[in-house]
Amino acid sequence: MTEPLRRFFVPTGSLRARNVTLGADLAHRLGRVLRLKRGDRVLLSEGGGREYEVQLTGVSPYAVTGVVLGEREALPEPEATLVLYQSLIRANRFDLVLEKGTEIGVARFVPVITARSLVQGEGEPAAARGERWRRIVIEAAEQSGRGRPPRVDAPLPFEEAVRQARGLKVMAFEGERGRSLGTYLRGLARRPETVSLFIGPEGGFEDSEVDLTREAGAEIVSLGRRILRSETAGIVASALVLDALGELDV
């Protein structure tokens, strides 16, 4: 059985001609990290609706060249837009949310600074952190076959995040016992186009934050009887939302 081709996102405009040339960043990944060589085939995408099968004709530390053999439609993105408002937590755990949320189908991540957040960034400039987050979602989207990588916003204070959230707003809160996330979504008469999902930090949301979100029209729901870590809650809740909306069906 033929192994699936590795997929990579490339800058817009890279695939306008039959012969393609890719820069040093991708050359390093393909040549030094993955040990690909002349004659190997890969799938390249600019993040649109098409992806292109390319045979490598040259691999050096500074550039990769190839020839386009064919094109096809990329896998469709979920019809429902899921925006995950994930409270900031420890850096390695937040990175896990980005990676797994991308694999599941999150369309956009908004890091949120709540009262109990562990604010990241000591010793790491904001630009470097943002670039690290961007690389994580790109590589996760490549691995999982996404048509395009999700967007990762700059961190927002909680009140601002609540004000800018659009569509159906949902907050997962351990203090809620009467209504589960999945049951609530499956009971909706109309399928939402956008879901803004709020996940709290280690220690949870403060009552004032829950009240503010409720006043903004959000629904407060439960993720079950067990208390989940913040990163687990973000991943599980994202999967529950997309499953309830039929986005994980085969």
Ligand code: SAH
The other form holds:
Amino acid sequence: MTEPLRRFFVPTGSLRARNVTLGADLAHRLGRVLRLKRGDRVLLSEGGGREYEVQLTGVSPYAVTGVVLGEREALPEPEATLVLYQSLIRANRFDLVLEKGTEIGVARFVPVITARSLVQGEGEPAAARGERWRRIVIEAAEQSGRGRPPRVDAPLPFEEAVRQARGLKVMAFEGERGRSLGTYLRGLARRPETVSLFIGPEGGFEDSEVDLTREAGAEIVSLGRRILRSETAGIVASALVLDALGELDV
Ligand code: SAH
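To test you: the structure above is the form predicted alone. What is the structure of the form predicted in complex with the ligand?
To see the whole picture, the full complex is given below, headed by that same chain.
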């Protein structure tokens, strides 16, 4: 069996002509890291819903050239927009949420600074961190076949995040005993177009944060009787939302 072609996102405008030239970043990944060679084929996408099969005609550490062999529709993005308001947690755990959330189908990540978000950067400059987050979601989107990489916003203070959240607002809170996320979603009369999902940090949400979110019209839900770590909760709740909306069906 032939292996599926590797996919990469390229900057807008890269695929305007039959002959393509890719810059140093991709040359490094394709040539150095993946050791692709002249003659190898890859799938390239500008993230706009189409993908192009390209045969490499030249690979150097500085530039990769190729020729377009064909073009096709990329996998459609989920119809429902899931925005994951994930509290900032330790860097490697937050990175995991970005990677797994992208694979599952999260449309946009909003990092949230809550009262108990202890870690707010670990000394990494904001620009470098944003760049790293962007790379993580791009690679996860390439790997999982997404038509477009999700957005990653700049971190927002909790109150602001609650204020800007759109669509159906849901907060996972381990103190909730009445209703689970799944039961709530299955009981909805109409399929929401946008779901804004709030997940707390390692130390959980403060009661005042839960109250504020409820007052903003959010539904407070349980993820079951066991306490999940923040990153587990973000990944599991995303999968439950997308499944309830039919986005994990074939
Ligand atoms: N420190 C808290 C737990 C926080 S878990 C405690 O020990 O009580 C981190 C976040 O994951 C929570 O803020 C919540 O958003 C989510 N979460 C984890 N387990 C959950 C559950 N069983 N039900 C609902 N939300 C949960």
